[in-house]
Every structure is written in C-alpha cells, then in structure tokens.
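Here's a solo chain for you in structure tokens, the form predicted on its own.
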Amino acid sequence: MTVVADGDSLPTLPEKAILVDALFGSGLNRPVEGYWAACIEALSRHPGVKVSVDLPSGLFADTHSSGTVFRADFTCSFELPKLAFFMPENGPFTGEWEIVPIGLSPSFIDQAETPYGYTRKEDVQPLLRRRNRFAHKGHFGHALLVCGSYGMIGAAILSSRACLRSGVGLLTVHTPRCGYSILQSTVPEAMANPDRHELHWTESPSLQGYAAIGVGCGIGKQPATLEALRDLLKQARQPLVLDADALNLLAASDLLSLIPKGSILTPHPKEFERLFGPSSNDFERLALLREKAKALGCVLVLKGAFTAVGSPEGAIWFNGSGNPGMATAGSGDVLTGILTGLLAQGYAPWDAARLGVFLHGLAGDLAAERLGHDALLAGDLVDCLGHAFQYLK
C-alpha cells in the first residue's frame, strides 16, 4: 500500500501495470490540491506506462496550470488538440499525444471562432504554386541574403542553399570579403556581393531590384554591423526576414520601429525575450506574441517544437511538422533561407511563413526517416527540401 494523505492509501500496483488516468477532465476550474494532489503525485511516480484520457488530470486546457498535474507518457485526446499541448511547459505532463474523433459536428467546429490554428499538410497544400511550362528565372524573384562574418560563413552557406532550394529565381549574397571565395566555391548558383570589410558586415548594399531580403544569419554584433542594419532598414521597402544576430541587434537598439510592415521575424525563445521582455509562463508569452505581431504589423515566428506563427491580425498557427533532431546548429539559418526565397517568389508574408515553417519541419521529418534524430544536421534539411515539395504536391 502507498500512503498518500492522512492515512489514506492506494493499493500496490504491479510494476508493469498500465495506468489510465481519467480523474479530472477539461471541466476542471481550479488547481488540484490536498488529497487528490497527493494521489496524482503518487500515481505519476509509478514506473508503468501512464495514459491520460483527453487531458492529464490537473492540466488546464487553455491557461497556465499552477496545481499538481498527472505526468502521462501518452495522452489520447478528443477531436482537436488542446492549446495546452503546444506549450513547452506542459511537455512533461502530456507526453506523446494523439487526437481521436468522437463524432462532434464538423460544421460546428468550422463555425467556432478562435485565433488559433494547427498547420497540417492539407492546410499548406493549397498555398503551393505550380510552375508554368514557359516560366523563366525572372518569374521567381531575386532574393538578397545579408549573412556571415569571420568564423560564421557556414551560416551564409546554409541559408543560401536553402533559399535556392526553396525555388527562388535569383539569389545574391552580401557577405564580408572573407566569405567571398568560400561562397563562390560552395554555392556556385548564387551571386556574391562582398562587403568592403574583410571580417564583418559594415555597409548596406543597394536594395534596388530585390523582391525580398533576409538578414541576420551569422552577421555578429559589431557596432559597424548595427549601423549597416540601421541603414538597410531605412532603405528597405521590401518585406524582410530578420533572424539571429539581426534580432539581437534590434533588441539592443531603437530600430524596431524601422522594420517594414509585412516582414517576418524568426526568434527562438531567448531572442524573443531579448526583443520583448520576459514572460512568467508560456501562455503569457503567447499573448505577448499576438500583441507584438499586431503592433509591428509583422509576422512573428516563435521557433520551437510546435513553432507558433503569429499574424498582424492576431491569428496564431502552430506548426504540425518537425522533430527533436532539428534542434541543431544551423537549422534556423535554413529556415531564414526558405522564408526569404518564398517571399521573393511573391508569396504573401503570412502564407510564406506558414508554408515555409511547415516545409522546414517536413524536410526535417524526411531526413530523420533516413538518419534518425541524433545524427541530423542542418544541411540534411536542405538536402531533403526537394522531397518535401514533392510530398506536398
């Protein structure tokens, strides 16, 4: 017997028992405390397989959970994912989750108003454009990537290769002179535009003729680089993709108001915190994501296990592709290249962000099928982008 509270006890359960948790559901309206909290804690410590029905007991569906929550290995939920499933703070409670239909009215679901969506294959397939037989490279846009610095030219290579694989017609890469020969030999399909400085980005190139611009991968945080970013933002009339050190420079300066409307920002959680301040929990950060996307008039891509894409109109869509193997150096550089390439081809920023994030994750899933999660490299995502496009078609 296991004592849980005030002499009450649970029966001894076999070590290999399968525990099915259905103590509390989505109707729970206050944190679990007292006897039931002790009971949940004791059951959570059991070594057997633990399965929760609809929601782990104690977990709130759409707000931060402050009480005791059952720690499931698997959650079998009904009809649609709960908002809580997409929050990193709840990963230890939900485990792996699956959705099963229970016969709720599809028409009612379609009419229900919500700012949240979950991007699946069928959501992005209609966004993908078909190529006309008589098309030429001028039909698919000219992209500019500003990336790389001494010791970080690999970021420029990864972003450039991904941009080209996304289908862009022409690509120019502005990089310090130390990266010129490297880029010309490793990415021959791209045009290289060397900065006057040997080691860092120090000057904004002319932006005329470019349909979209990606900035930030491996650029560093030198004072001269900050001034070059300032000049570029003042010139830019095209949508931008801002990532990595471009975001860190923005966070340390007064340049946020210069970002062109319709741009895409791609912070990971720490970059997001530097830009917009700390949040006490994941739900608060999600609300901040909506607020800042509206205020900036930009698309915000908060990268993570279920990357959240926030629109200027207040919608947030969580991404349904990707895997833990993508948590590796250079993965964000690949995403920047994809998004810049899609913008340059004329995709609207909101469509480019959802499609690009899904393709990025799908390429990771296809790569993981061959290589597993542990050995996955960012370059493998680029190599599998063509297969990802084919899968969607």
Given for the second form:
4 protein chains.
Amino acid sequence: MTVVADGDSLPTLPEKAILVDALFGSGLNRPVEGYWAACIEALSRHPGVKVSVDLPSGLFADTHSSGTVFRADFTCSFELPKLAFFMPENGPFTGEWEIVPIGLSPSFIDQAETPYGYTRKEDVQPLLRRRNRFAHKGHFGHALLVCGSYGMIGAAILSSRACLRSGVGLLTVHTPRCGYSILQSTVPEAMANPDRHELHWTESPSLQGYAAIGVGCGIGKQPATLEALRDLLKQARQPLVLDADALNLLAASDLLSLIPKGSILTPHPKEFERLFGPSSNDFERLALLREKAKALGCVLVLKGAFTAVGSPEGAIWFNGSGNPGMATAGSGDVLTGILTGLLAQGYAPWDAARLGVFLHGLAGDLAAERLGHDALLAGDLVDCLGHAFQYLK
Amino acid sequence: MTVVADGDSLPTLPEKAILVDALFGSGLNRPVEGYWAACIEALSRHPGVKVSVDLPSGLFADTHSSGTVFRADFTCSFELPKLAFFMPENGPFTGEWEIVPIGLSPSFIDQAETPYGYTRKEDVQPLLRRRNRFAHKGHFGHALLVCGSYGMIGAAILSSRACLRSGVGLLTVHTPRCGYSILQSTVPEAMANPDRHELHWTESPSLQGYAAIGVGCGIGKQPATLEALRDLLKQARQPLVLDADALNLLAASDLLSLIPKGSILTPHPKEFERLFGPSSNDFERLALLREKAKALGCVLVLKGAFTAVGSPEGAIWFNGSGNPGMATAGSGDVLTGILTGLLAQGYAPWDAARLGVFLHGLAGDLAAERLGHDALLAGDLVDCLGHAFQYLK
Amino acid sequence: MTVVADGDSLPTLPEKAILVDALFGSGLNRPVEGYWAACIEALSRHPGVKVSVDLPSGLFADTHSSGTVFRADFTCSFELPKLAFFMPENGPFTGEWEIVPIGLSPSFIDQAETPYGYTRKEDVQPLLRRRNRFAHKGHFGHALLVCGSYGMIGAAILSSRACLRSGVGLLTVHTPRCGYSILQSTVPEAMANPDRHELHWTESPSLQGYAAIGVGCGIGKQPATLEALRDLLKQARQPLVLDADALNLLAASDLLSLIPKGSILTPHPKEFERLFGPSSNDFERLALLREKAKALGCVLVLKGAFTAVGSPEGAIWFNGSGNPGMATAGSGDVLTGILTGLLAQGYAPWDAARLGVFLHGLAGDLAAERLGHDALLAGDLVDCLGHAFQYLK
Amino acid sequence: MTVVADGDSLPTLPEKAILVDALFGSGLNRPVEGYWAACIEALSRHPGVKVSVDLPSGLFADTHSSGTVFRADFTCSFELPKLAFFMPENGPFTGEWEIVPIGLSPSFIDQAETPYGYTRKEDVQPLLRRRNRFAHKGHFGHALLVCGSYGMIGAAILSSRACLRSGVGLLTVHTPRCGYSILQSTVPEAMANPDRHELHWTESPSLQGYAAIGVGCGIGKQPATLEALRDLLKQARQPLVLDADALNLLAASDLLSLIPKGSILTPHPKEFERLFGPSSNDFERLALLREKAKALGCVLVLKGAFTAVGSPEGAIWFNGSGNPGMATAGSGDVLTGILTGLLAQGYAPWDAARLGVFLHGLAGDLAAERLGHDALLAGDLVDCLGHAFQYLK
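Now that you have shown the form predicted on its own, what about the form predicted in complex with another copy of the chain?
Below is the whole assembly, all chains and molecules, this chain first.
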C-alpha cells in the first residue's frame, strides 16, 4: 500500500503498517518547516516500523540538520554511508542504518576526493605486519605505561594486559606503590616500576629505551601528578598515547604545546570539550577535531559509537567495528593499551590509531557474540584480542 | 491396576507399584482427619513411586494445610501452579511438580484477578532493554556497592563482579581498607573507595552521582557499621538494595523507616523473621511480606527455592528459574550485585527485582548444566550471566 | 608358538616374541626357589612384551611374596582383582593389570565374605545424594579448614577450593595472618578467620557451629601449632579430617587418643609409618591399617595408587579411580578439602571417605584426558570436580 | 616462462612474475662477486615473489657467506635443511624454507657423521617417560627456583607455573619478600621460601633435598645477588639451569668455573656475547658455543628462532618447533621453568634440554593456532604445555 501525503490531511495508517519514508531526497540541506514539518512530525509518531530510504526526510547529508527530521527505525542508504550517519545527534533520525551497493564504479568512489573514510576490515588488513621468523622480542619494542592511582589500579591492569596482547616485546608499568603487588600478581608478563609515592603518580621515570609511552588511565588529577606529567612531556622524544586524566590535566593546564608530534590523544566527547572547548553540534565538533589535530601535529581519536580518528593532515576516518556493549568501565583503558603497544612496535601513529581502534571494536564484537551487550566487561576485550588479530589475517 | 481404597482395609500393594493419588480433588481446603487421614498416612508409606494428580490428597491449594496430606514424589497439576506449590512447607507433599496445559483460554487466565504471578522467561523478556548504538557508559549508570569486612571480603568480590556483568556503566566499591588490594586485584573494572577503617565499614561515603546503591554483603554488625548505615540511609535519595547484615542491622535498630521508597530488600527467611517477626507458616509469612512491602513502599525479595518478589502495590511473583545447587555461600551476594546493577541502569525497582531474580536463577541453571548441583559455586553464577542475558534475548 | 620350559635348558626366544606366562597357577602362596626361580628370572629378562595370565608366576595372591616372581608387563586376571594387585611392592611383577569376566555368578561374588572391596563407579553412585528443591545452604553444613603457614598458603587455597566444589554450604578458613589477603583474593566464596599469629597456626578457633573440620594441610610443625592442635582436638565434637602435618604432629606426640571417633585420617605411606610404625611389607601395613582403624574408631585412608580406605569395623576398600598424574604437589590438599566438604554435608565418615577418594581420582582421570599425566596440577583436580560429580550421576 | 640471465643485460620481468632462482648450486662456498653479483642484486630487487631452489644463489651451505646472495621469499631445499638455514644472518636470503624429500636412503642420512641435528617430534618422543602406576610425587623430584626481584616478580610466577606443568613432583620458590604474597596467590601448588631481603635475592637457601635448581629469572644484578649466586654455586651438587641475570652476573664475574657439570645455560645471543665474547658472524658464534659447552661440561642453549642446543660432547641440535609469536616478555622464564622441571625428574641434561626446548616451542605453536603471533603471551605457553605433552604422546 502506497500512501502519498500530498494534501492538507494525512491519511490514517493501520497501527502495524510499515511506513516507508521516501518523501525528500538526500543532500538538499534545506530545513523542513511549516506544513511539511508537521507532516514529518505526525508520521514520526506512527507506532509501527518506520523505514527511510537513502536519508530520513529532512536530514542533511553532511552538515547539521536544522529543521524537522523524520525519525526512522531503519535507514537503508546506497553505496556509501553519509557523513550524517556517524553523528550521535542523528541517531534518533536514522535508527539502525545499512548500506546497499547499487553498482557505482569503485574507481569513481576511490577518486572522489574527501577527507572522510570509513574503516572496515579491508582497510586495516594491509596495515597488519607479519612477524619475521628470526624476530626477537627486541624487534617489537619496549612500551611504558604510566597509569593507576589509589582506587583506580584496575585501569593499570586492563591497559597493561591489552598492551601485551597487542604484540609489544616488553612492557614496563609505572604506578604508585599501592599498585605494586596488584600489578605483579595480575600481569606477570609486565615489569613494574613503582613511583616513590604510595597513592599517586608524582615523578616521571626515566624514559630512555622506551619506544612508546601510554599515559593517563586512572592517574587522577593531583597537583603532583600534573607536575609529573609536565616532566614527562618535556623529556619525551617518543610518540605518546594520552588518555583520560592525562587529557583532563592537559585541559586544565598549559601543557598542550609540550605534546610530542606524532602522539595520539584519545578523548571521549566530554574530555574533548574540556580540552578544546564546546561545540554547538556534532559537525562543529568534527571541524574542531580536524583543526586541533593539524595544530598539534597529533592523531586525535574522538571516542564514540563511530570513533573518529583525525590525522595531522586533516583526514578523518570513522571506525566501522564495535558495539554498545563496549560502553562499560575500562573500555578506554584497553584502547590505550592497544595503541601504546602498536606504537611501540613501530606502527606509524596514523596506522596505529586506525588499526588499534578497529581491533578494539572487533574484539568487542567477538566478545558480544558470546556474552551479548549487557554482560560484556573491559577484560573480555583483552581476552578477545587474539581472536581479533586472527580474524584480520 | 486401579486400586480403590474405599473400605475398612487398604489393599496391599506390590513394592514396586506406582501409586497414583487422585482421591481428593484440589481446593477443598478442609483438613483430612480420622479414617481417611489414616489411609493417606498408610499410602504415603508405600515404598514405590507415588504420583499425585492435580494436588496431593489433603493439600490445600492456597492456604496452610492443617490436616494429613499425602506425600507424593511427583505432582502433576493443570494449567497453572497452585499457590501451595511454592511453599517450602509443602515440598514434602508435592515432591517435584509439573504443570500440564489442558486447554484453558489464555485470555481467561490473564483476566483472572490475582496478586500472584509466576515469573517465566516470557515474562521478563519484554523487560530487557536493547542498547542504543550511540549509548556511552554514562547511560548505564554509576553504581555504588558498600560491602565486605575483615574475613568477608569475598562477598565484595562476588557482588562487584555480578554488578558489572549486569550491564552497569561504572562501579565504585566501598570496603574497609583490608579489602583494598584484594578488590583491585580481582575486579579491575571496578573503582575502589576504601573506608578509613582497616576492618569494618564506619563511614558513609558521599552518595552523590550514584544511580543506585547496594549495601550489606559481608559488612558485619559492628556498632560503627550501624552508624554508617544510619548516615547512608539519611543521605540516600537513590533506590537501594539492602541485603544480609544490612538487614540484620535494620532488624536490630530503628532504621527501617529511613529506607528510601523504591528500594529492594532481599532477606532469606531467617533475615525476614528478624526484620518482621515470626510467622506460624509459609502462607502467613507471605501475607506479612505483602503487608510490609506496602508499608515500606519497597520491593521485598524473600529468597528461597521459589523466591517471592513482593511489590509495594501488593503483587507477589514467584520466580521460575533456579535450582538447589545455588544453595551455596555467596549466592546472595551475586543477587545483590545484579539488582544494584539493574537499578543503576534505570530499571524500575519492580522490574529490576523480577528480572534480576530471574537472571540469577537462570545463570544458576546454565551453570548447573555444566557443573551439576554439588560443585556449583557463587562465582559460577557470575560467569554464566552473559549466557543468561543471551538466552533471554 | 608355544614354548614350554620343562627341562634343563630354556629355549632362546626371538627378541620381539610375546612371552605368555601361565606356568604357575594363582593362590599357591609357596615361594618359588631353585631351578624354577632361575627359569622365572631368566624369562623375566626377555626384552619383548611379557604377559601373565591370572597371576605372574611366583606371585602370592593375598600375602607377601617371598620367592622369585615373574616380572610381567601386563597381567590379565579373571573376574576380580587379587589383593596382591593393589600392593605397590607388586607393581614390578604385575605391570598393568586388567580383569576379565569369566561368568562367575554375581550373587556368589557378593556372598563371598571378605573385608576387601574395590571401589568402582557403581559402588559410590548410590551414595551420592540428590539435592531437594527447597534446600538452602544451611542444609549443606558449615565446614572449617585449619590450614596453611608461611610459605605454604597454597595448601589452604587448594583445600578450600576443593571443599567448596564438593558441595559444602558454607566454609570458614583459619590460617595465619600471612594468608589472609591471599585467601580472600583467591577463594571469594570462603570466609577467612585469621589466627593472631602472622606465620603459624597458634590458637584453636571456637569450633561451635561447624559440621566438620579439616586440619593439617601446610600447617607446619611449630611447637605452638602442636598446642593449637591439642586444644582443637579437646574441643572437637565434630568429625575431623586429619592430614599432612597434623598427622606428623600426632605422630610426634601423645594426641592420638584425643581424635574424635568417626574422624578420617589421610596419611601417605611415610606419614602412616610415622604414626603407626614401620611394616616389613605392604601386606603387613594393610593389617596394621585395619588394626589401627579399629583401635581409633576412625576411617583410615592410606593414600597411593590404589588408595586403601579402612573402616573402624575392619573393612578395607581399594579405590578404583585415579592415575599417576596425580602424584603432584597439592593433590592431598585437594582430597582433604573434598572429604571435609562431604562430612560437613552429613555423609557418614565411611561413605564420605570412599566417595571422596573416588571423586578425587575421577577428577584426576578427567583432567588427565585433557592434560595428560605430566602437566596435571592439583588445581586441575578442583576444576574437574564438577565434571566428576556429573559423571557419577 | 624461463628467463636465463646469461649475457650482458638482464631481461625485464613483468611485475607479478614469480622468479625462480636456480642459477648456482649449493655448497660451492665461493663468494659471488662482480658481474654475477650485480645480476643477483638486480634480480633480488624484483618486486614479485622470489623462490630459490636448494639454496639461494651465492649462499654458502655451512659457513658464513661472504659475497652477494640472492634474497628469496621462499627456499625449497631437499631432504635435509642446510646448516645455513638456521642462522639468523641468513634469514633475509632464504626467506621461509621448506624441505622436500627426494628419496635419499634414511640409513645413509643416519650414518652421515655430523655434530648437527634438527630436533623434530620423532626425535624427542622416545625421550618422554611414561609414569608408573605406583609412582608418587617423590619420584618426580623436588625443584628449587631462585627468581624474581622488586618489579620483576612476574618472572617468578611464569617460571614456577611452567616448572609445575612440566611434571615436577614438588616445587619450592625462593624470592625476595616482596614476592611472597604474589607467588602464594598465583601459584598455589608451589611452596614459597622468601629471602630475608625485601627487594633482592641476597642469600642462598640450603640446597639439600632439591633434585635440580633453576636460577636467574628476574633476579636483577645487585652486588648482594652476585654473592648469593656465588654461595649457591659453591654449594650446588645438583644440575642447575642458569638463565637471564644469573648469566649476566656470571659474565661480569669469575664464577663460570663454579658451575656444576651437567648444568644447562640458556643465553639469548646478547647474553651469550656477554658471557663468551663477540663473534663476527653466526657460524663463529656456533663454533664458540661448541667450544664453551665442552669447556664447561655443560649444555648450552642459545635461544633464537632455531634454538641451538650444544652438548659437552660437541653435538649441536637445532630446535624444530616454535614461532616468532614467542618473541615476547617472559618466554625465556617459561623455558627455564620447563628445563628445571625436567632435570628434577631425572632427565639427563642433554635430553632435558632438547625435550624442554622442543616442548616450549610446541606449546608456542599450539598457542599460536588459537591466538596468532601478535597476541601470544608467555602465560599462554604454560597453558598449552599439557596439550604439548599430549601431542608428543
């Protein structure tokens, strides 16, 4: 049954009818208002299943939608996902979305110049290195993780395990003394290098010999910790991964300029806002991401359902793996461990970030197959990393 | 062979005969005495298998049975379980029971007005929420567990793990200092917030920011702990889960009236008696449960083979999952963790209680498939929670 | 090819020939000497496979063999194993043995009066109880384990885990303080009751409320520990399981008479000798076992390849499960935990001992299927207990 | 398409052509220079797949190659691997290699007198012992591991677990006090014997009763540790396994002569160089290995892709199991545990070394099947030891 809403009154739909929304084509980027807005609003209230074709009516494909937008349960789009699909603000409009190929020439797609990418298995597969038969652990780098504080030592466990399972050759973990026995009991493959302070991180260890350094998971925001971070940033010649409270300390200080080029920062949206200020919508935040990645000469990883990875050259790739079961305590600590492990092995920051973010999400997808979304814990991501690497090969 | 016991003497049965008891219909609620009582008593001593149809002779369907009742090994009843089947006191009479459909109209059953329900998979399935693609950990709440004391820190481990595996976004655990390293080693996904006291809980932490709070597993009954509980109850604006020694402290104090409406209390029968006084039989206890749930404005969970969940509105649902392998140390700690985790995610207390109790029992059933009843530990319940969630979906 | 050795010279056998030894029938109990001894000695040196039928020539069926005995690789015997087959001293003669039924009437076998039994699956299956639907943890008893000392806390972990996996309702573990955190981290289902001493067991805890008590794994032999054991024995009204250093302390003291009737002692052969003095051969040791079990009114479990379980009434049953992979550190601690758990559930000591020893061996057999003999650890036995219970049902 | 490079100019190959290198036969041991060197160099730059037959052109079969060598991706050789294939320096030339049988008589191969062997499954299978039915834990020896220091206690965990999973009867671990609780929590089957020092190894424990001793994993290089090592070496009458910092301490001292005959030393190439001085190439290092094994009367295990095991009699066997996923922190600690466990069970040092090194690699291969190379951790090797033993039987 085709119902065309073209007059002054909307037809009444049976309650279980599937409503297919194909009123407005994509890409108009013109706000829907007045009469049509009322139609869209009324149709959005239909209690049955609502499907949009190409784009929900009223949604702008690549900028913030200012008018009324149809609220679909599913959106079926063509060939490539639209930029709008990756924005949390549009989740209520697109619902679940799927991309259907319609026979566009692949070379045409590849040649289209765009700073945006969508990371899928085939994009990261070629990044993954094979291990040489004669390789020894020195070939895979020595990583340093600086993490944990009184009450938050679990973050150190999770990022350490993830770092080791990402293929690093050696790992040293710097935690406050209260984390010493905990870490040695739970991560026997890591070496511990305790701070002189019982509860907090207060001194930068010597950074010599480390190929990459991950800083921030569970470190807290003590003044002494800020000073230790300042010392570390001044000393560092290696690429860093900066996460969590390291980002919060950066946001509340003047240290941003000390970050070594080629580092990776992994804020979630609130940390991003603390670091770089507010945005009025998701598209503005994306523009800010690109601007800041260029300014810092760093890779910025804005974590979310479709994590956005921005390069110093201005590219932004959205991650194509992962699921909402990963919205759980410690998930970010695991990502920091993975990224540090990949950097230590010599992956370029841009490759490490896209590959690491994809592996993290893939591990989550493999874990969710077994455990579902509700029961999934951050530790399960680590347990699935081996399977994720295997799946990529 | 049909043996009709209608005269002065009972026929002698061959030792291996299956004795089918269909003498007295259900629902008479009249005590059997005298001659027929002697018959029932004699037949109950039959060494072969004894099967009752509908109800064991002499058993009252929905009130305490005062006369002699036939002791069946199996009871085969029709369409819906009788209230009497859920009472521990009737276990020796019904033996194992099973319900057989006999074609009653489902709408007739649904319309029958009764405060009693029997929770099965199809009842809790619709309660379970799907996670939105763009959800982040903030959407799933921050839970607080106050648990453990010197010698009982294991209770904190078990309830913390269960809380995390129930889908909570963030978890903080408040334990005495003697639990600090233990908890951080064993539950890395949780944050620890140690008390100032080495051995016991002595101070209520600030409750701000927590969506739900679970209190009581392994906390002991020190005077200082009672005071900390008092402070916590005064502060609390969130729904609580109160279990174990929190209930024992409530029973020995004047704090009952401080419990926030919408909280869940999870006593086993002895704790229930300490809280609310003795009952002369299981039906009276059930009436007391309903009365107290109304009076407190709380959900009461009376733990047992068929855990009874009572709402402030007077409904009582018996849980349809679980097995006697769950009669093991720490099983209740796991339930407290699950309920706290569900409350923190925004499940209404009545939904959280029925869903949580069912998931707990289901996890036990899945664990028992692999391990049987004897070897089952509380930790196995946590390990099976993911599978239980998957099974419900 | 049948070679009959009946004259002055032995025929020369081809190197790979299978040598079947059927020269002397069983049960003669007469030492082989002189010429025939030389024959047997010569044939025993045959490099090919050697098989004995019924009994290796020269072996006495039910007493110590004093003459020369043929050394078979395999022995194939009939209907029932001979007593001699269970003795370590005869291992070099029988090699691997197998029993083949030859059609003896089962009732004839059952009626044969003998104090000896051979525990197989069908013997312990009827001992195993089913859990009642309405059972709660109080029905399965509260066990106490007194175990561990500085450097030997692992014994406490292993026996605690085994006790819990054997179906006990509640478990409290008394260790020196140095074991406190270790035990709470690794066995969350158990409650810890630390001694006042940091390193050793020095005080008997109150024994009230415990259904059974296991004492001795890893406790060491300090004088203060002996005094604590004396106090415990004086207090105890429950059945005990006494193992390891508890036995060594008993052996070096005057405490044997304090052991409550109905306790279980689990010495290995060296501990047995320390307790009860030396024996000149395995049959004498068996006689001593029976004598001492009667004198003490206890069940004695002499651990070995075919663990001998002796009752106060004089029966001795050899265990039919287990394998040499269980000859590994901590295996005995696991057995103590199992036996204590079964006693606490109300199993009679004689049943608990036969069932527990069989379950222990069965768990070892299930573990060995997966891991083989070399890699098997005591912890694997605990992990396989659930499977072992399931296998028995 | 066969391309013969026989003139002044090389033909141009299509980019995806498979280049088969069969120009120079094996065994000439004459450096390629001048015109042909230029040809080889040019062909080595071919971007397609390059395959060498028998030997890459220019490679010497059993000595250091001084000229230009073709750089193959794969080498297909015949009947037996050439000595050159085991040398890390030749990895870039041979690429992956495979051996194809061409029908040489096995007896001819066996009779060829060579100090070199290539350990495969069938070589170590006959070394593996079967456990006697009546064996008890005393039959499998009591091992001592001296390992760990502040920050490196994980090494003690890994080697202890590996030692136990290798079949030892009893294990005692000597660590500094800071490792006490860690070790007892994580390896309950082991006994702990803490040093009097909190952070480092400073005193040799009594060595009586130990069948074998493993020393060195994670011990650090404190002066007091050197003295403790000196004392231990003077006391020791058992075979030792010396690894890691024990080797570094030996290298920086005069203790080499104190090592008991029949010990096993397990250096990686850098430790080897510290102990015995530099070598100008891999063949020279191999000659030095043989010389030093003879001089010390010890088994030397030079760890690498094809670990070389040298006997005091001058034999050198290359290990045929393992993969580059094992190039990860703690892998060597696991090997030390295995070797100590085998020595303690009474395996001769030469057998223990070849069997242990093969088991270690095999466990790695089994782990890699499940986890791949990147995610493989040293702890996974221990988890796969049981499977490795089973695979060998």
